[in-house]
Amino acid sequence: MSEAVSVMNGAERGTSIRVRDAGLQGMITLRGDLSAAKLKSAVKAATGHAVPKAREIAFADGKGVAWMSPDELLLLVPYGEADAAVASLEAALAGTHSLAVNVSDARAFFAVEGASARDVIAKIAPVDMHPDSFGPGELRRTRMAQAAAAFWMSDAETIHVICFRSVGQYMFDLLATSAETGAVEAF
C-alpha cells in the first residue's frame, strides 16, 4: 500500500507573507440535522468540539468542527483517525437520517500566514476581508477566483483554506502569487 502525501508534499513559498501546504489533515463530512442531540453528542465526542453556529469554526490541536451549511458540518481530526472516526460517528447516530464520509483524500489544506494574510485572501475571494466583519474562529465558504473553497482564521496571523485536492497546485499558486504581489493595505 502506498503512504499518503499532501497535495503538494510540505511545499512553501514566500517570506513576509508565506503560504504553506499545512500538510495531511483528516476531514469528514457529516450531513444531518444539527440540532438533534445524538449528532451533537456525536460530534462532542469525534472532535472535542460543540456544534457550532452558522459561519463559524471550533479548531484547535489538529481537531476542530465547521459549519458548512444547515445540514452539513466538516469535521477536522488527525489523518490517522479519520476512518475510526467515521466508523464511531456511524455507530453513534445509526438509526437516525445521517451520512458521515472521510473527504480527507479528495482535499487540500493550505496555510497563509504573515501580517497581511488577509490581503492574500481579499484579492481573491469576494469576502469582506475587514476585521470588523471577520475574525478568528469564523468560516467562510467561497470562490477563490474561479475555485471553490473554505476558509477561516485561527489567529490574527493566520488563515487556513481548504479546497478540492483536484485544484490544490493551483489554489497553491494562486495564493502565492496574492502573497506576492503585496498588501492592498485597505484594512
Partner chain sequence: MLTLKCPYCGVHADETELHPGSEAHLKRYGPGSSDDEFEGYLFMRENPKGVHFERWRHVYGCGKWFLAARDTNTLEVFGTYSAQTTEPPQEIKEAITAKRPGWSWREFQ
Second form
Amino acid sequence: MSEAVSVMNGAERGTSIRVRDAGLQGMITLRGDLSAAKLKSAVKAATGHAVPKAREIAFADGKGVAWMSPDELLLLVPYGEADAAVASLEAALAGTHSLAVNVSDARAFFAVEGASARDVIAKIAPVDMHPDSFGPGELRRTRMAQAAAAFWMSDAETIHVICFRSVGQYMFDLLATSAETGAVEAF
Amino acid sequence: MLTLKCPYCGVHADETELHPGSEAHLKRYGPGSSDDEFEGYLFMRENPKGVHFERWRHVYGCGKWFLAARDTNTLEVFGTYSAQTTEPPQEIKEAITAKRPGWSWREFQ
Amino acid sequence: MSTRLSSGGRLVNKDKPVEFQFNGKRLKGYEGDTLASALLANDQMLVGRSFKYHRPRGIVASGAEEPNALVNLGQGGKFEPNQRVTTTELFDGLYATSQNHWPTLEFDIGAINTYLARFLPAGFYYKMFMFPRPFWKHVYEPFIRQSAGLGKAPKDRDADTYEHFYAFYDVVVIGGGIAGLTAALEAGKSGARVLVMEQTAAWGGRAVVDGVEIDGQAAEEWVAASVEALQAMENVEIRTRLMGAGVYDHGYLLAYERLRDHLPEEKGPRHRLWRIRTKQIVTATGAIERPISFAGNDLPGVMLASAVRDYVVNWGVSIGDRTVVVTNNDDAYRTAIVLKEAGLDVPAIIDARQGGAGALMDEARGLGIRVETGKAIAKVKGKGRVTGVAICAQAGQGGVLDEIACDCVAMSGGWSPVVHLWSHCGGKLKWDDAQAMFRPDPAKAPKGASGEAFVITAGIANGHLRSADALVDAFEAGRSAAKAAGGKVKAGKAPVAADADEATLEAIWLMPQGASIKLRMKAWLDFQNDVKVSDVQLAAREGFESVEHAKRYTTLGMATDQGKLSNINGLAILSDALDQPIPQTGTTTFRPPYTPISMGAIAGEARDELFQPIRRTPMYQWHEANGADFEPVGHWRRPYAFVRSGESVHDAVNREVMNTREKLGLLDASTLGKLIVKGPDAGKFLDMMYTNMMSTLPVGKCRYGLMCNENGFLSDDGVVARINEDTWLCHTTTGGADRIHAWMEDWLQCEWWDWKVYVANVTEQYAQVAVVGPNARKVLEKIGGMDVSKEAIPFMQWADGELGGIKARVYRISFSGELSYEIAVPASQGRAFWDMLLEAGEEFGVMPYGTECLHIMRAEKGFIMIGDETDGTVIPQDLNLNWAISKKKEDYLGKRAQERSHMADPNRWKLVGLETLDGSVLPDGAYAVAPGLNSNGQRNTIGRVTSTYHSPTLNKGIAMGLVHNGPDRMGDVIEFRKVDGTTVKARIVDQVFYDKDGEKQNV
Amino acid sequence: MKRYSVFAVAREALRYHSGWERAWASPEPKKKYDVIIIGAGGHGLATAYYLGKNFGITNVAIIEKGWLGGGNTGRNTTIIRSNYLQDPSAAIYEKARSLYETMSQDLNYNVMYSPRGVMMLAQTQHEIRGYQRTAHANALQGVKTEFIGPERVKELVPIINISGPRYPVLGALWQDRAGTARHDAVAWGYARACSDMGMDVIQKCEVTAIRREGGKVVGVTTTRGDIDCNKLGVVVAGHTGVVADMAGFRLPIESVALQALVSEPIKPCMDVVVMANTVHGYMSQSDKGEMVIGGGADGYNNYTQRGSFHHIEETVRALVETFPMISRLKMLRQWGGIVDMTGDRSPIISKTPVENVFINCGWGTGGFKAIPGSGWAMAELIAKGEPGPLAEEFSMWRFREGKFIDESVAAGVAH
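Can you switch from the form predicted alone and show the form predicted together with the partner chain instead?
Complete assembly follows, chain above in first position.
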C-alpha cells in the first residue's frame, strides 16, 4: 500500500519559534444533535472524550473532540483509525439523523511552538490572543490572513493549527513568515 | 468595521470573519406566485436610513447564518439572533424600542 | 544663519555623531536629531519648492504638521518620496534629496510660476486651456502634470517587509504627552487592559519643552517617572513610534508602528500596522500651532514659534541669530524667552493685541525684549530667506512704521486641538470663540456598536490649553474611559501643574487687518499648495461658499499635510469674506489617516508567495516539475497544458487531445467540488437545488444535474451520485465547491430549517483523477484491485473498491466522450496514485492533459461549460437543456423566475453548433450581425460565439454559440463580425461534433 | 455670464481678480417651477442642463440638501469609459463619454477631460475571453476599443509588473479615448451653465416630503418651505431609497459604502487608467500627481460614508502586487461614498408609480462616467414623459420581466 503523505511532508521552519507540519491526523466531521445521548456515547467511544461545550476542545495523545458549531464536532483520532471510527460512529448512530465523514485528508495540520507562539497567530488572525482571553482548552475557528483556519493551544507555548489541505503550503509559509519576523511582545 | 456577536458560537466576530447576506425575514415566493409577489421577494429591498434587519454568516467561524438588527445610519447594533425564525424575537424588538422609540420596519414595529 | 548651539538639546546625544547626505552634501548631526534639526544645524534653510509656484521653502514646523520640508529619502529598494524631515529620525548614512525642482533646489526653472502668480489665481485652470480642444491632453495637461507632483516615483521593488498585528484592549490612549500619560495612568490603575502610544520617539510632548512643573517636579522628571510607572503595570502596554492613524466604527483603531525607519539596516519588518479593537479610546493628541497670514510668511526663516522653541530646547539648534516673534497670544512669548535665555537676540515681539500679553510679557520685558503691541508685520523682507520685517499697525492697511533686521520670524496664531482622530468616526466639533478654535463636542462623540460613545478626548486636544486644566481633564478622561470599559476606578487626585497667568488670545488671522490686495496675494494660508488669502477670498466672491467648495476650488488643505496648518486659517478667512461667524461656515471632514502611512504596511505580509493563497492539489508538485503551464481558476492553479521542450502551448494542447482520443490521458480533476448531502430529507432538498429530479436516482447511479439561482440563471452543473438510501454526493465545478456549499447551507439554515439534511464539503478529502481514452480500462486492469469492466461499472454508475492498494471510488462518467473513469482516492495518497497510473500507463501511451485539452474535448462533444456557455444571464432552456429540467416537479430554485415574460420569450438566443465555411476558427466572443442599426445606432446582432476552438480531432474550427432561433435554423449561414471589421461566415449545425451516438464512451 | 478664457484671466489679473462674478446664483426658491430636480450632484445638474439646452425647459429648480456636487460627484475616482458589454450600457456610457469630449467647450468651463486611455487587465483565461467578447461587442456598438497584448500593456504602463508570479498580465481591453476628468468641475460647470439659463440652484434645502394629489405629484415640502412643480426628477444616488419612501414606492435598491484613497503626490509615472478586476484594484494618477485608487464596496447597507477598512487593505494589497513601486508610497487620505446598487448593478432611469415623478438612480460604482449621458436621457424622459432610446431599457420594471442588463458578465465589477 502506498504511504499516505501529509501536505508539507513533515517540513519545519524557525528556531526560537518553530513552525512544523504536525503530520497526518485522523479527523472526522460529525454532524448531528450534540445533546443526544446516543451521539454523546458514540463520541466518547470513538475518542475517549465527552462532547465539549461551545468553542472548546479536548485533545490528548492523538485523540480528541472539538466543538465546531452547534451541530458539528470534529473528532480527532489516529490517522489510520479514521475509517474504522467513521464506521463505528455510523453503526452507533444508525437510525438518528447524523453525518459522520472522514476528512483527515482534506486538512493540513501544523504546530507552532515557542514562547511567542501567541504573537505568530496575532499577526494573522483577528483574534484576541491575550492569555486572559484565549488559552488551552479553547478552539477558535477564524481567518488567518486570507485562509480559513482553526487553532487551539495544548499548552502556553504550543498552538495547533488546522486548515484545508489545498492551502497547506500557504498556511505553512504564512505561519513561518509570521514566526520569523519575531515577537511583538505585547502580551 | 463592524463586530457582530454570533448567536450560535458566542464569538464577537470581526467583520472580516463574516459574510453579509442582505435583507432578513424574506418570504420566498415560488411557482404560482404573482409577478408582484415574486418581484417583491427577489428585488424590492428595504433600504432604510435607520433600523434594519439583515442576514450575516459567520463564514470563517461556525459557518452559521444569523440575523442582526442594526442602524444603517449609526451602525449601532441592537442585537443578533437565530436565523431560524420568521420575525425578530421580542427581546430584539424591545431593545430597538428602547433606543429608537416608534421604529418600524416592514410589518414589524 | 541657523546653527547648532554649544549647549542644550535634550534629545540629542552629542557623543554619537551621525553622518548623512543632503543633495550630495555630506553633513553631520547627532543621534537623536530629526533630519529637520540636523539640516537646520547645518544652515540648510532651503529644503524644497512649493507645489504650484515652485517658491523656495524652508522648514516651518517641528512635527507631523510640516507642509514644506519633504524629501526623497533613501535609494534603490529603500527609496521613499515625500518624507517629512520633521518626523524622520536621523541615522548614519541617511541619504536625502530635495524635491519638485529642476535643475537644482537653488535654481529652479519652475520658479517662473512665482512671477506669473498674478495670472494663476485659485481655479485659473477651470477658466482657460479650453481651446483648441486637443491641446488639453497634448499640451496643457502634460505641462501641468510635469510641474505638479512632489517627490520622484520609486523605481525599484520595495526591499523592506511589513506586518500586521491584531490587538485588543479596554482602553487605548493616543498621545504620549502629559495628558496621555495621566489618562493612561488612571486607566492602568483600574486594572483595564491599556495601550498607550506616542507617535515620536520621545515621551512628554510639549510640556517638557515648555518647562511645566507638575506636582512640584520638572515635567521631564514627572514624565520619566510616569513612563516608568506605566511600564511597571502588567496590564499596560506602552509604545513609542506608534501613531494612531485612524478611528473606525465599532472601536476599530488603526495604528502605525515605525519599527525600522530609523534603523534601516536592521532586519525585520519596517512598519507594523496594528489593527486594534478597543472598548474606549482616549485621544490625548495635543494641539498644533497656527501660522498667521502676512505678506511673505512663506519665506524660509518664517517658522511656527513653538517650532523655533522646540529646535532650541530639544535639539540645541537656533534658527537665526535675530528672531522677531509675531503673535496674537501669550504662548509665543515663551519662544522669545527661551531664545533670549539661550543667548540669542530677540529684537522684538510683535503682538497684534492692543493690550499685549499677561505675566509672560512682563517676563520678556524683564529680559530686555522690546514688545510692540497692536502691531503687525506688513511684510517679510528677503529673497530666498528672511532678512527683516516691516512693522505696521494691526488696525491699519499696512503703512510701514519701522523695519527690523532679523533672520528668523517666529509666528503664532494660536493653537488648534488635534481633533482628527476624534472626527474620523463621526465625532462632532464645537467652536470655542474665546480660544478661537474648534474643540471636540463631548455631547457628540463617536458612537460604537452599543450606541455609546467610545472616544474620549483629553487635555489640550480637548481644548484645555493650559497644563493645569489639561491634567485635570486627562485625569478624568482616563477614569471615564476605564469605567466605560469595565475597569474599577478608585479614589485619586489629579496631578497639579502650575501655569503662568495668560491674557486671552485675539482671533487675528490676517496682518494687518486691512491688508491691501497686493499684501493678501503674498499672504500664504497653505504653504505646500500655494493657497493665499486672496485665493480664498476669490473663491468666496465666485460663490464657492461652502467650505468644501472653497477647499476644492483653491486646493486649500489638500496637500500632504491635509491642512494641519491651513484649515482653520482658511476657514476664518472664508467666514470673514462671507461675513458670517466661523461655525456657520462649518468645518471640513477629517479622513484617515492622521498622517500618511505606507502602502507596504497596509498590504502587510501579503506579498509574493503570500499575496493570495494558492490552492494546490496533491499532484501540484508533479505538474510543476513536468512543464505545466498553469492557469488560475479561483485560487486554484490548474495545468492549462503540459508543455514539452520544443513545443508551443498550442502544440502541447493538440498533442494532449490526440493522445487522449487515441490512447490514454490523465486529468487531475481534484479541484472539482464534492459535497456529501445526507439525511431523510436529502432527496427532497436536492430536488429543490437541481432542476432535475435527484430523489429518484437509484443507489449506485450517477446523474448529470443543473443548478440555477433564484433568478433562474444557470449557476453550476455536475454529476450527482447516489451513495446510499439517504446519502448523495454532488460534484460541482471547480469554482463552485465553496459557493454551492454555502448556497446549500443558506437554504437549509434560513429557509427549510426543519428539513433533516446535513451537508459536508469533502472536496479536498480526495484527489480525483480522470483516466480517459481507449486504453483507460487497460491501465486500471493492470493496476488491479477491483473489477472495472463494463458489466461491473456501466456508464453513469459508480463503485467503491481498491486500486493498487489504495482505497478508491470509481465513477464511470465522461466529459470527453471517451471511455472514462473518474477515480477518487484519499488526498494523502493522491500523488502516489498519480505516479502509479503514469508508470502503469507507460505501455498504453499515457499522457497527462490540462484544462485546455479538457475544454476542446468537451466542445467536440457539445457539452456546455459553466462560465463559457453561461455568463450569469443564460438559463438552461437557452442551452437546450430542457431534458435536464424536470417537468414533474412543482418547484425548484429558479423555476418561478424562468416563468417571467422575458425568460419565457421564444425569441431568446439558443445554443447551436457553428462551423465556419472555410474551416477557420471563429474568433472568441464574436457576434453574429444582422442588417441595420438599433435605436441607439448600434449594429443589430443575432447571436454570439460562446466557445470556439481548433479541433485537432476533426482538424477544423468548431464552435458553439447562442443564436436567435438557432435550433430552428440548422444549416443556415450567418455572419460573424471580426474586430478588424471583416466578417466570417459560419453554418449553424448540431452542437455535437464528435461521436454523436456516444459509442466511444459507452464501451 | 462672463465667458471664461485666457484673455479674461489676463484681464482680471490686471485688476487683481476683483471683477469675477459668482459662478452660479443662490436664489430663494420660487413658489412653483415646471420641473424640480432633487439632488444637485452631477446627474441632477446635467439633467437640468439638458432640459434647458435640448428642450428649452428652463423654469427649473435643482434642490440640494447640502452643497452642490457634495455627494458622489466629488467622491469618486473620476474614471470615464464606455467599454461596456451590453448594448444599453454601451449606448448611454458612450453618449456620456462623447459629451465629455466637448464638455469644457460646451459649458465654457474646463472640466479637464483627459482621454488618457483606460485599460482593463486580463489576468486569467476567463478574462481574456470576456474582454475579447467586449471588444467584439464594442466594435458593433460604435465604441472604439481593442484587445491588446502584454507587451503593449507594458509599453503604455511602464510601472506595471506584467510577469507577476500569480496573475501575469495576459492582455488588456484598451479604450484610448477613455480617461478622467476633474470631478468637482463637472458639477460646477453644469451649475454655472444652469444658473446662466435662469435655473435656480438651491443649496442647503432638504426635501422632507413629496406632495401628491390623485396619484400625481404637485410639489415638495422642504426645509425652506413648500415648492410646487409639474414634474419631479429624483436624482439622489445613495439616498434614493429615502426619497422614494417619501413618494410612497419601493425600489430594487440597496445603499452601500464604496471607498477610495489617494497617495501622496509624486511626479508623473503613469498616464493611463489601469483596472485589474481579478485582484480588485484600479488606479490612475491625477494631474496633481496623486495615485487615485478605488476600493471595493461593502456588502451591507450603510449610510455613514465610512466603509470598512479591509476593503482598502484588499485593494492596496492587489495594487502592490500589480505595481510593486507603490509599496513605498503612502496613503494620504481615504474616504467613502454611498452608492445605490440595483438587482443587476445597472442604473434605473424610469417613470415611477407616481405620475410625473421620474427617477434616475442605481448607478452603483459607475456614476461619474455616466453623468452627461444620464442627464441627457433623464432630461428626455422628463420632457417627453416617456423614455427615449437611451433610457428605455433602464426601466424600474425590468426585474419583474427578467430583463437584466448585467455587466458583471464581462467583469466582476463595474467602476
